[in-house]
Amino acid sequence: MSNMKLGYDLVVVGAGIIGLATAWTARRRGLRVAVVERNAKAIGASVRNFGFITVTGQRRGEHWRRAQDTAAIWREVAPQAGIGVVHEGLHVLAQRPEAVAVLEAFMATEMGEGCRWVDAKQAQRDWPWLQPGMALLHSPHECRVESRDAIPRLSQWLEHSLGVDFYWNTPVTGIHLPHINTSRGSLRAEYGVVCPGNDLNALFPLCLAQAGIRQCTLQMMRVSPGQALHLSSAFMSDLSLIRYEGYADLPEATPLKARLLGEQAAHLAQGIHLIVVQSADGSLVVGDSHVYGDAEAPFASAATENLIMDEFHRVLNLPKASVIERWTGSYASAQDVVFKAQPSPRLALGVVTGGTGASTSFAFARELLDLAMSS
């Protein structure tokens, strides 16, 4: 690309899920689009997560609506891009009366629409490996893709089927529209959208600093269940009800949090809650923890892993389950769930700061593109 000036309507910086969703949105509007990525492929939070597009439990209001819209678009895009939907839906097992109260309050809100209670006899029949509980909530709104495969497939589909140009291994060194300066030369574009993920120091660091963003490091693992089983959906536990704001912001969550602080203080200190999803090969993806700081924590803790697996066994009666793969993830975190700004005319900057990029990407991308094109 050196010494060449290539013209586009839009250049997107960053090939994580927010950048890819922005490119898709722009192509739907008929724009000529390029995506510029500093790495040889997407290696950040977008490929290190559950691939779980979560609606139920997202922060009430605008963010919950973002998740609804995004889940619908995932179901549209996935088959076109050759991305398999591994399973759909969510079950939340309540094992304490305080957790039942939270779920009952949730069901009384608009967010509970479409959700239902699962009869205990049905649960025992369908999932004999599920530990006893006081209530089981089912949500039909969620779906799950294998993120480490889905992100590359989405990139390839955007390039080969929708005509998006990709420039990999190409750090952006500065943006002064219509010029986007990179390590390999200059691009020209009418508009720009910067999706840095948790890379907060390369472009517009002062702007990002105003958001009060920290780095959140999490631990995840792939688990062999040790027996044949089929998860028809994702599973969560009581700890999730004080983690996900759609539940945790309800007044009924306060007694549950107090009880969990007494019974599972070590889990809460590591920001642990349980999500279990299944891959096509039968293995389970399990997590996760949340530790906050100024930089990604490079080392995983065996003690934290043991706490995650402790919660796993509280919910799933799988005594032969064993960990077969481990990894850490990192994402940008702030008090709000998204951050967006306009550093200069025709340029938008956006970060999902609540760890929900996969779940809200397509809706948030629409907002970023609207912001860039608003002036």
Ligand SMILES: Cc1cc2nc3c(=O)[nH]c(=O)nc-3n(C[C@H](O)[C@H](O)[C@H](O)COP(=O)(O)OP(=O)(O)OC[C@H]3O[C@@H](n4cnc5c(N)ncnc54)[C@H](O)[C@@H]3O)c2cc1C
The other form holds:
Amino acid sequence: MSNMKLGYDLVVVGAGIIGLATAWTARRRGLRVAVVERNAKAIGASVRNFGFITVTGQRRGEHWRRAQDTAAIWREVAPQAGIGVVHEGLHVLAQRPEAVAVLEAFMATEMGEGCRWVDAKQAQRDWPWLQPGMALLHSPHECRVESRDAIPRLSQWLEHSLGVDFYWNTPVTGIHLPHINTSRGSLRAEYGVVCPGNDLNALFPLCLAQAGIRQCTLQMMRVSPGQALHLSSAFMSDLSLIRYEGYADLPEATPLKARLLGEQAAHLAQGIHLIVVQSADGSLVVGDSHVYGDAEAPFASAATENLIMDEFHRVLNLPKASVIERWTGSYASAQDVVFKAQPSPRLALGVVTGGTGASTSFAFARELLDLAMSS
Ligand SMILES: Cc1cc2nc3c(=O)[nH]c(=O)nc-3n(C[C@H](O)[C@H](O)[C@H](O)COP(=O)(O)OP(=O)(O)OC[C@H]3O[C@@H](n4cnc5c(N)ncnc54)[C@H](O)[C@@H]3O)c2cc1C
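Could the form predicted together with the named molecule be shown next, to go alongside the form predicted alone?
The complete assembly is shown below, putting the previous chain first.
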């Protein structure tokens, strides 16, 4: 490392979205920043996700506010970094009366502000590919980026326009500030923020163990719609209303859970709900399932894929749709939606454990930096 002797105000471990958001926040505060990443490029959850920056549906209270703040920052940062916002907003199609009741209850909370009902019958006329529903909710708060392009662009912009140094192919093996030890030598920094994603064993494993983290593995697909189609926003279905806590924690979700358990038990056993988003080339990113364990699940199942596509067809009448790409991804999951700790003075450690890191990254990064700099 030629410039390791220079020293930094802050070293960030991990070039996923949480690490990059932390680097951006620190540069805004005028700090000299380096990011150290074990791989040659980001290949973790941050590039495997939907790139769906979701506000509506996030856990009520602090986490929902994190998502609001983060969506605003994405909209500020994306054009500066040359990242396209592929589409805006979210539609939730309710196909059961119990699902309508959940959405009505949601609309009555502070989280419903800015959301509106769309006439479902009119929507079917405008969008002939939309399956019949009983109600359609539109939320304007969401946006979407193409993560596999957006994350590399964000790191390039941080490096070339904002002066952040990146050390790729460089696992961090230990931190005793001001020393950050890596497989390639040592860096010096006043502060450190560790954003390891689902790597729970390399740094501070005992500290991370306090969070009760498990690995959650998801199956994802890219789907050709088989016909011309402009989605304009993300789409979700009844299953999402018992998964996303902003809806699922409402008392009105209990009857919906009971009904879905009876009607779609196989989907629920694989943790399936539906998110459909569209890419610039017209293809759709479709998911997902959630399987929990001590380690990432290495194999993708055709049966799970069929269940996801079954839910897809319940919402979108696209009989010629076909899967053109498949992948899995894994994130660190725990009861609480974030975990943050201070393993030693001037050092913060943080993981988004609710599967919502793209949506809450910038706000969480601010918390991590505040934690590191508070001592
Ligand atoms: C399939 C899938 C779909 C998802 N969809 C969404 C979505 O639509 N919206 C949303 O908000 N969230 C979504 N999520 C969750 C979101 O992607 C994650 O919460 C987020 O990407 C976590 O970011 P991260 O930076 O913590 O982790 P990561 O992206 O995993 O990055 C951590 C980085 O740290 C590096 N690292 C770890 N240890 C070391 C070390 N010792 N030395 C050097 N480098 C190290 C790793 O190599 C890695 O690059 C999804 C997740 C998955 C898997």
